[in-house]
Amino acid sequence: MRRFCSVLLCIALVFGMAGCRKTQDPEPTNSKKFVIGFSQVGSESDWRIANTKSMTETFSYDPDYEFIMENARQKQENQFASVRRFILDGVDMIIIAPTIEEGWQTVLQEVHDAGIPVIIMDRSVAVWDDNLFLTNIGSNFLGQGQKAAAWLAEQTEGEDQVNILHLQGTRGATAQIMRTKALDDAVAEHSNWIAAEPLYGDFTEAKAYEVVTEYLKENRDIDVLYSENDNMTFGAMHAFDEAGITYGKGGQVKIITFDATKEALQYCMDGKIDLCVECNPLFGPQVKELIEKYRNGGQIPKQVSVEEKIFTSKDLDQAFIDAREY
C-alpha cells in the first residue's frame, strides 16, 4: 500500500512540475507585428515582377511587419478568397492591386465590417462608397496616355493619314481602360488618325504575339504601334520580325509602349522603340510611409500618384539604364 501510493506521490509531482513550469513561460510582450496582407493580381509582366519584389523587399525584411502576399493569377475570384482569408486571419492591412475595376463592392463592405483598413495599389476599384478603402495609390495612367499622344501628334504633324494598331491589356483593368481612353480621345481630335479594332494582348507577351500574328496576314499597313504595356510590345516586335516589317528609328511602324522597364528603354535607345512611356512599379517605400502615417494618427490622402517620365532615344544613356531597378 505505502509502495502504491509513493507511485502516486511521484505521479502527482510529474504533473505538478509540468504545471509549474507552464506557468513560468515568458509573459507576451508589447512587440505585436503589424501584419499586411497583400492580394497581388499576378506575375503577368516584368513591370508585376518588379512591383511584387519592391513590396517584399519594404516589407518582409523590417521587424515592425508581418507581410503575407498571394497570387491571384490574374483572377479576381482569387483575389476575393485571398481578402476573406486575410479577414478570418485577422490582419492589421490589406493591400489590394485589383486585377480590374468592377466587381469590388460586396468584399470591400465585408473588410469594412471587419474594420480592417484597405489600401488600393497600381490599379483602382469602381465602388459607389469611397469610404470602404482608405487611399489609392497607382500611376495616372490617363495621364500617360495622353502624354504618348501629345507626343505623337508632334511626330506625325502634317501627314494625310496615321495609321494605328492598338494593343490592349486585360480589359476591364485601371491601365486599360485609361490608356485606351487617351488614345480614343486623340483619335477623335486628329481627322487623319486611323485606329483599327483593338487587339486584346491581355498585358502578356505571348498573346500580343498571337494576335499580332494573325493580325498581319491580312494588314499590313501600320504605322504607328500603340502597346499598353512593354511585354505586349516584346511580342509585336516579334511579330513584326517574322513578318518582315522593319520598326523604330527609319522603321515603317513608329512603336509606343508603357512601363518602361529596362529591356523596352535599351530597345528604346537602340532605335527599335521610338517612345517609352513610364509606369513606376516600385511602391513599396511610398506605400509603406503612408501606413506609417496612418499608424500614428496622420491624414491621408484619398488618391496618391507616383511620378513618371516619357523617354525617347535621345534622353538615355547606358549608365541610366544600367541603373534601372526593373
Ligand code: AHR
The other form holds:
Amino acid sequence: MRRFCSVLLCIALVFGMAGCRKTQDPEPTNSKKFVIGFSQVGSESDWRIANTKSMTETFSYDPDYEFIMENARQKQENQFASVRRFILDGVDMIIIAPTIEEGWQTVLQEVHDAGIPVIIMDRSVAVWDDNLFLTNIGSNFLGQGQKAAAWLAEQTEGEDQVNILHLQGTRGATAQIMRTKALDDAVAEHSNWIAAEPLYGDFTEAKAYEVVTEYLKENRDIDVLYSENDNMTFGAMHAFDEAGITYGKGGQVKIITFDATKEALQYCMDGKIDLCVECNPLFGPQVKELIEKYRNGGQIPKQVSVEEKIFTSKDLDQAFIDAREY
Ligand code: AHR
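Return one more block: the form predicted in complex with this ligand, after the form predicted alone shown previously.
And the full complex, kicking off with our chain again.
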C-alpha cells in the first residue's frame, strides 16, 4: 500500500511540476493586443456612419489594439447578444453605444461579473448601479435641445402663435429623450407655442419622409419643424417639396435640425435650414485617450462630454463646410 501511495505521489509531482512550469513561462511581451468589443447601434444616420468611421480608424490601424465591432441594426436584443459573445471571447474591454437607455442592468452585471470594464459611448444607460461602467462619454443632448429652444424663442418673440411639428428619433434613446424634454419644457414656458403630437421618425430619412408625407395630407399649418436629427430633416424636406410647402429663409417653415452634418450645413448656408445644432460624432480619439489613461492606472471621470456649437447661415462659409469631416 505504501509503495502504491508513493507511486501516486510521484505521478502527482510530475504532473504538478509540469503544470507549474507551464504557468511560470514568461508571457511574451508586446505580443498581446488589447482586445475591444464594440457594440454599435446601427447605421441609421450619417452621424452614425461618421461615428463608426471615427472609432474604426482610431483603433483598427493601431497595432496595440484588436477592434471587433458588431452592428446591432438598431435592436437592443442584438446588442445583448454581441455583449454576451464578447464575454465568451474574453475581450479586454467592451464599448457600448446603447440603442435605448432602459434594460441594461442584467447584461451589464454579467459583464461586471466577468471582470471586463465597460465604456458607454454616445447615449446613456439607465442602471441603478453606475459601478457597472467605467465612464459615459457623449453629447449633452439636453443642452443641445435647450440651445435650439432658446434660438427659437428669440426668433418667434411677439408672435401670436407658433405651430411646431416635432419629428422624434428612436424612442427611449438618450438623444430622443433629452431633445424631446428640452422642447416640452420650452413649450410649457411659451403659451404661444403649440406642438402637435410628435411624429416618429426613428432617426431615419425614409421613416421621416413617410410620416411627414402622411401628416401633410391633413395638416399644412406648420411654422417650425423641430427634427431630432439631420437625416429625418432631409426626409421631411423631401415631403415638404412634394407637398409644395416652402421652408428656410423666406419660407413658411423654419427648420431646426440636430447633428450639423456637412450636408445639413450646406443646406443651412444655402438658406434651406435655419438652425443646425451640432452633435459631434468624432470621439474615437477621445475614447482612446480615456482607455490609455485607464490602462496606465489613471483615474477617469464618470461622465465626459464633447464640445458642440450651433450654426445659422451667418456662421458658415464654404471653406468651413468643405473641411467638415462628417
Ligand atoms: O445618439 C446620437 C444620435 O443618433 C444622432 O443625433 C443621430 O443622428 C443618431 O442616429
